[in-house]
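Presented as structure tokens, the chain that follows is alone, the form predicted alone.
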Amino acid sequence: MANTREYLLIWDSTMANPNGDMLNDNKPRHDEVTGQLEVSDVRIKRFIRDEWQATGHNVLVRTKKDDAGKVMSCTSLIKEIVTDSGVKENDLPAYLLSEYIDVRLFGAVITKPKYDITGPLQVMWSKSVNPAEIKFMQGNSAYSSGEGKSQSTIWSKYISPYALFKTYAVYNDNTAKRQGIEVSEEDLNEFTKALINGLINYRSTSKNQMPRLLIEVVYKEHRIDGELNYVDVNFDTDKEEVRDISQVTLDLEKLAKYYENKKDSIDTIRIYWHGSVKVENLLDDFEVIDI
């Protein structure tokens, strides 16, 4: 069983909509009081699941269409899995945990037969460090909306020029043990790789994000800090005017103090570092890996 660990991912989004709110004209999710952008855990896990699928892992929570081209329900998808695998209903939870990495780490809610599996790895909602502007953009597309039109269609969308996010995640070995889920070091390595590469590989005009620093704190025994918010973000300009990662410095002084104070319970601190971001107070004891 892999030991408990915590993650803090620092990533940015440039000229994009990091997480549109379908109930609000697909504007970037934001806190109307502070001006900070928000990103749901579902959005982050979507990057990870897409990367897992692209690299050959079985993923349960995905959009799949049936032979008629209709999007399958959870019940239909489970029924298909049961039919194809021949697994008995009582053995279904163990089968899903064995075959699907997203079930093993994130858990799942199965509607019929009814099963709830709480994932030992939880990803929290993210907020941007800086208050971020939201812009409404319009332009002409190449095509008209139909035959006989004299003008092409006008597209419109909301974007934000720049936002820098912190995303916290935790793997809790006690949660895994309570449910009989066997999580390996390889599972967590695959999570780390998919977290980094998922953000990099799934970029578009709508989603344009990059991982800048990922901190992974592996404990010798069960221990959870609960936030791991030990990175100060210093901007070279006003927070409202920042537009690029070159205007950002990440200070790890608080993380170094946390390590010194909790050294007896910490096995390893890994720092996955994108070379474009400036970092201060990086201890030699930290294991540094280039992104």
Contents of the next structure:
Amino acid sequence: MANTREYLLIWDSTMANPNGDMLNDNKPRHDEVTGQLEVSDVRIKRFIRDEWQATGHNVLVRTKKDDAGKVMSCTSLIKEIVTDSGVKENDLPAYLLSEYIDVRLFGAVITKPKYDITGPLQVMWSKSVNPAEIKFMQGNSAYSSGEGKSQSTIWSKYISPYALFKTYAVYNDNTAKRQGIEVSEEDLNEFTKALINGLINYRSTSKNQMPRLLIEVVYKEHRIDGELNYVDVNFDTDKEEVRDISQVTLDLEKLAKYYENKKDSIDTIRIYWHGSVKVENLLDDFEVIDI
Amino acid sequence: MDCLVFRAKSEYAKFRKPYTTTSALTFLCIHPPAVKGLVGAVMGIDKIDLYKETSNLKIGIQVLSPVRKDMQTLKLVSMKAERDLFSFPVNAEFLRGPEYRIFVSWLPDKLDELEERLKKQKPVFTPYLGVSEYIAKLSYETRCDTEIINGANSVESIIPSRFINIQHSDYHIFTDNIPVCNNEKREYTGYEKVLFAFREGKACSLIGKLKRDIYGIDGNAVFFFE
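Moving from the form predicted alone, what structure would you give for the form predicted in complex with the partner chain?
Full assembly next; the chain just shown is listed first.
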């Protein structure tokens, strides 16, 4: 079984809408008082799930269409799994846990038959470190919206020039044990891989993000800090004017102190960093990984 | 009375009002049944045992952060519609940057374990404020013996309005009707209209004649929900 661990990912979004707010004209989610942008836990988990799917893992929580081209409900998706696998209803949770990596790590709510599986890996809502501008943009599309029009349609959207986020997550060994979920070291490696590559590979007109630094603190004995906020982000320019990662320095001094103080309970601190980011106070004890 | 004090904070919190359905609203602050859940997470108490295990827990709550409610849009997956509606957006209310000081009095051996787990940052389950994506940072503060303050005329913790003859001052008073007890089925069975105060963005004492026992802890006058 894998030990309890905490993650802190620092990533940025450039000329994009990191997480649109549907009932607010699809503006980037933000805190109106501080101007910081926000990203929901499910947006992050979507990056990961999409990456898992693309790399051949079974993913339960996904949009699937039936033979008639209609989006399937949770109930019909489960029904299909039951029919295809021949698994008995009572054995369904165990089957889903062994076959689907997203169920094993994030949990699932299944409506029929009714099961709640609490996932041992929780992702927190993310906030940008810098207050970020939100811009309204319009443009001409190539086509008209219908026949007989003299002009093509005009599109409009909101984007933010630059936002640097911190995303915190925790894997709790006790939650897995209590529910009889077998989580392996390999599952968690697949999580970090998909977290990094998922952010890189998901590109669209609204999404453009890059992971810059990932910290994974693996504990010897169970411990949860609760935020792992030990990276200081220093900007070379005014916070509001930062537009590129080259204007940013990530200082790990607090993480080094945390490591020194909690050495007895920390097994490893793994660090992944993107080539273009400046990092200060990196200890030799930290294991630098390549993904 | 043996008492343990800790802080709980997060970037977000949502203590859902049970009578609001898809567009959920939140209570103004953490409430006693939610504190029991938080303590239960630290101690590793299973959901089905929580009611019994925490029945003799006494709880005091101090709101340290200014109340900031906001709305966010979430996409919910339709559980009923087979073909017409896959998911739909809803507005959900939440609290920004919540921070609380929690006072608990319990059986000595339970408090010993809670103290040990908080000091060593060893909560059994991952603690959160209302919903699992709002992970909480808990910090141990102190453990001490508390005594009733005779003739108390101010209080730092939240208190039911019926227990204080409030004296008006230059503070902002916040009030909400929060659940204070629940049953084995995890349904709220009792509510109290509680009060707490802020002055210039900082938590401050409520002044007034108190009609219930108030305990002194580390310079704070605290009302305990039982």
